[in-house]
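Quick heads-up: it's one chain on its own, the form predicted on its own, in structure tokens.
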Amino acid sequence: MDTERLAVRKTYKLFIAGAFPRSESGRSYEVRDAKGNFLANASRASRKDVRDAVAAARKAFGGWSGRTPYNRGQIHYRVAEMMEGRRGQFVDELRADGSGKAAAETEVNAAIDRWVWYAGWADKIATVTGSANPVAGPFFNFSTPEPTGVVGIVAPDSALLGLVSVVAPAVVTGNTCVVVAARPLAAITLAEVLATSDLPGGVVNILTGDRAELAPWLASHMDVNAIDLAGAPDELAASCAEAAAENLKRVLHPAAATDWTADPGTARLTAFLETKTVWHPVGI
């Protein structure tokens, strides 16, 4: 027998230290399509909401960045299996963001193989970036790279491509996140994807809301440690850098118009790595 079913409506919540809570606040804002048709209600993070953030990607970044570069990229391929399957609900997504058909699919397959791609860079990116260094004297002289830390990302305004540009380089080279995500739809499937592979919570953090309201008191943290102003406008950058400037924290600024589609290189997976170098003499 046919019944009329009501809509289960969703509702956006937080992404924080693997759990989707509602903003400690209780606001909420509409989410709606390029027509203005309601679509979702979404969490309006506050600034408590930051902290808690933060505070759990300081608790998970010292399991994250011990694990072996090997098993990070394990890590990474799973959740680009998960976002396979569950390409369909993100092409919904984008087209109701106001993406025609073709472009959202092209968009979603892009982002997946991203992921891959930043993936495969796991157990590489020190080969490439680290060196044995010539020196007088009987020593060896090592440089490696290490994570920074905590990071914190204002995303672009690109939902699904620009985010995983931003969000895979920055945790595949050991350290964790949290996200100011300007478009909740697709970021917030994103988190429920990292939820349910293998990755620790903790590792990435998403928050919804005004970016021009968290972004400053993520910024201005004392407990992160680098920022990606990827998807910050001119002025609201400029007083996040500064901010920034408090800890003398590893800023990276937004770069005009960027193409998310371009060959990304490896400036994203090496802009929040710092150099170690090690002595050790010859023979002990």
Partner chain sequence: MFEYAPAPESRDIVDIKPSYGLFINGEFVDGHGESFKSINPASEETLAEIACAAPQDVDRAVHAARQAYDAVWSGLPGRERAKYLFRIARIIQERSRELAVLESIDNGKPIRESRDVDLPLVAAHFFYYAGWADKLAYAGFRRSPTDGAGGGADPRPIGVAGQVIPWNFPLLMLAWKIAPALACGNTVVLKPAETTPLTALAFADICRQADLPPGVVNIITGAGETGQALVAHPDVDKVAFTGSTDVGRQIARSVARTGKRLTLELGGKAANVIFDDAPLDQAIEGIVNGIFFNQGHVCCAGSRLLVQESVAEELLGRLKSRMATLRIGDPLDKNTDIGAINSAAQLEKIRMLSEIGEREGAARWSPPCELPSRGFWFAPTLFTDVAQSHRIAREEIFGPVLSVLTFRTPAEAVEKANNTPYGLSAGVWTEKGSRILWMAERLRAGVVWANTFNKFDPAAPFGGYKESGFGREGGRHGLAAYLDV
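So that the term is clear: the rigid core is the largest set of C-alpha atoms that superpose within 1.5 Å between two forms. Numbering follows the first chain given and starts at 1. These numbers come from a predicted model, not from an experiment. First, how it differs from the form predicted in complex with its partner chain.
The Cα shift for K276 between the two forms, taken after rigid core superposition, is smaller than 2 angstroms. With the core held fixed, the Cα of P216 is displaced between the two forms by less than 2 Å.
Core-superposed comparison between the two forms: the Cα of L248 travels less than 2 Å.
Compare with the form predicted on its own: the form predicted in complex with its partner chain:
Next comes a single chain, given without company.
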């Protein structure tokens, strides 16, 4: 007797330090498709998961920021290659989230192309934003951009293109990050892509769950250096920005809603860069 093969389903977990743990809280939440059909039980991350993810991001920062820009660019391009291999899966997940077929395909294409675009910035942003400074004295003086550190990211609703558009610019320059994803399916599949792209564990950590629950912990965490509030509704963003003042985090919260399909410019790269100026005397 022929029976239809029973699919092997994927367990959607969190992505912390290069591994896929469940939430330490043991909590999960149902993800349903646009028609209400059950898709998965995604992990619902907790405050402690945020802290574990920040610790992993901090641990990864020295090594990742110390890589050569060329190497970071190579790894980012590898991420795009892996995304390309998973095109079908991403399209299916976006469709399950409610996108039409054409729209889902367009978004996946744009997301892969966006990642390639940012990959190329790895070894160019310092040329564009750095400078040799003509000071009035016998000194060699130059300024270079350096990554800010650990970036907390509240990802926007745009499940894949928006997610890619906030993660890639933060990490390509050498930051590490903790992302609170809006939609679990594409986010965790992206995590699988990252896990197989030679990206060191801990550089990107992805949490799924309730943004309003998790974002404030990220905003008030004293070992987070910057926060991107792209996906935080106004009131949540305001309270997060207030909490971020405690250790003077860099806060990125564009006033207007972002069109993720538009040319992104370099603003998201420079938002999480510090400028270091070095002086040395000239003489014999």
